[in-house]
Amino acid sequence: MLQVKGLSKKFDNILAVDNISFEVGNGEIAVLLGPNGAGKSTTIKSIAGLLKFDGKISVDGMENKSIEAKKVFGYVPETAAVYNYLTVFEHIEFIARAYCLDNNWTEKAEHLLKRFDLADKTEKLGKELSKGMQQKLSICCALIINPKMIMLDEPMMGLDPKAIKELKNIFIELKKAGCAVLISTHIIDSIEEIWDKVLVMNKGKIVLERTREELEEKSESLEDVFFKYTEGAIV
């Protein structure tokens, strides 16, 4: 579903991402795990088409910046970007109309809003929402399009325990539906029970790629390999 080949990104003379390659398959939950400053967010933003980069990225066989690719993937940024003067419901309606969803989107919207405790806040403006509520709304907007692939950058930040539990349940549902999921985080505990493949990133490089089965075969823990391959990094 997602293919990243030879991705590099420079900011002036700083090489933020250094020639990385990886894939996320259908029905797979991959975690881009690394300390702050490892290049995770730059990688996610490059895949989302928000940055210029060197290399090739494709989603469902289509170039990531193409309209066709953008129709099938959702993106939840690290910091929710809401419109100050749109209501909660208008945010989702805006996405639904932009993606030309059929009329069934309203039923799904109501279901998502209820799951994230936003059902009684549909008339609240974006500027009136707390950071946690904005994050929940951002997640709902990404999910409303029924993505084939979804990327989330530090999705648990600012969420209350109930919303975290709900989001983890949604990750499992997406996996069962064949959606490719890529989660970027530096918080090991937040994803420890749901991941299928981990990509440990440090100093712009992917320093380790392992499946859950491979780690279990070697009796290694995610925490152990994380610190082994990012030793000396600030976390």
Contents of the next structure:
Amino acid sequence: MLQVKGLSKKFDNILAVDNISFEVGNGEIAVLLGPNGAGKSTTIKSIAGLLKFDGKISVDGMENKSIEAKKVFGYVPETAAVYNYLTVFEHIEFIARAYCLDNNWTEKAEHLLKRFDLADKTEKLGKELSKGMQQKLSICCALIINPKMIMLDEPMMGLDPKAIKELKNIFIELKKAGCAVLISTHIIDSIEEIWDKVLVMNKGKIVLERTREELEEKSESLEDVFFKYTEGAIV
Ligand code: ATP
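Got the form predicted on its own; any chance of the form predicted in complex with adenosine-5'-triphosphate too?
Expanding to the full complex; the earlier chain stays at the top.
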């Protein structure tokens, strides 16, 4: 579903992402782990089509910056970008209209807003929402399009425990529905039970790619590989 080949991104003289390649398949949950400044957000922003980059990225066989590709993937940025003067409901309506969703999107919107405790806040303006509420709304906006691929940059930040639990359930539902999921996070506990593939990044490179089975064979945890591959020698 998601194919990244030879992705590099330079900001002036900083090589933020250095020739990385990876894939995320249908129904696969991949997690990008790495210390601050490793290049995770730059990778995700490049895939989302927000940055110029070198390399090739395709989503469902289509070039990532094409309209066709953009129709099928959702993106939850590190910092929620909500419109100050749109209500919660208008945010979802805006996305639904922009993506030309079928009329039954309102039912799904109600369901999502209820799951994230926003059902009684549909008339609140973006500027009136707390940080956590903005993050929840941003997640709802990415989910309303029924994505085939979704990327979430530090999605658990600022969420309350109920929303974290709900989001984990949603990841499992997306997986079952065949959606490819790419999550960048430092909160390893939050994805421990659900990930399928880990991509450890350090200094712009992918220094380790392993499946859950491969780590289990070696009785290693995500935390183990995080420290092993991001501190000191890189194998
Ligand atoms: P964090 O976990 O702190 O969010 P990250 O792994 O997401 O970090 P990036 O935000 O991708 O890391 O940053 C990778 C490198 O690129 C860092 O050295 C950062 O300083 C640099 N960088 C990121 N965005 C820009 C920018 N707009 N201009 C210049 N340098 C940037």
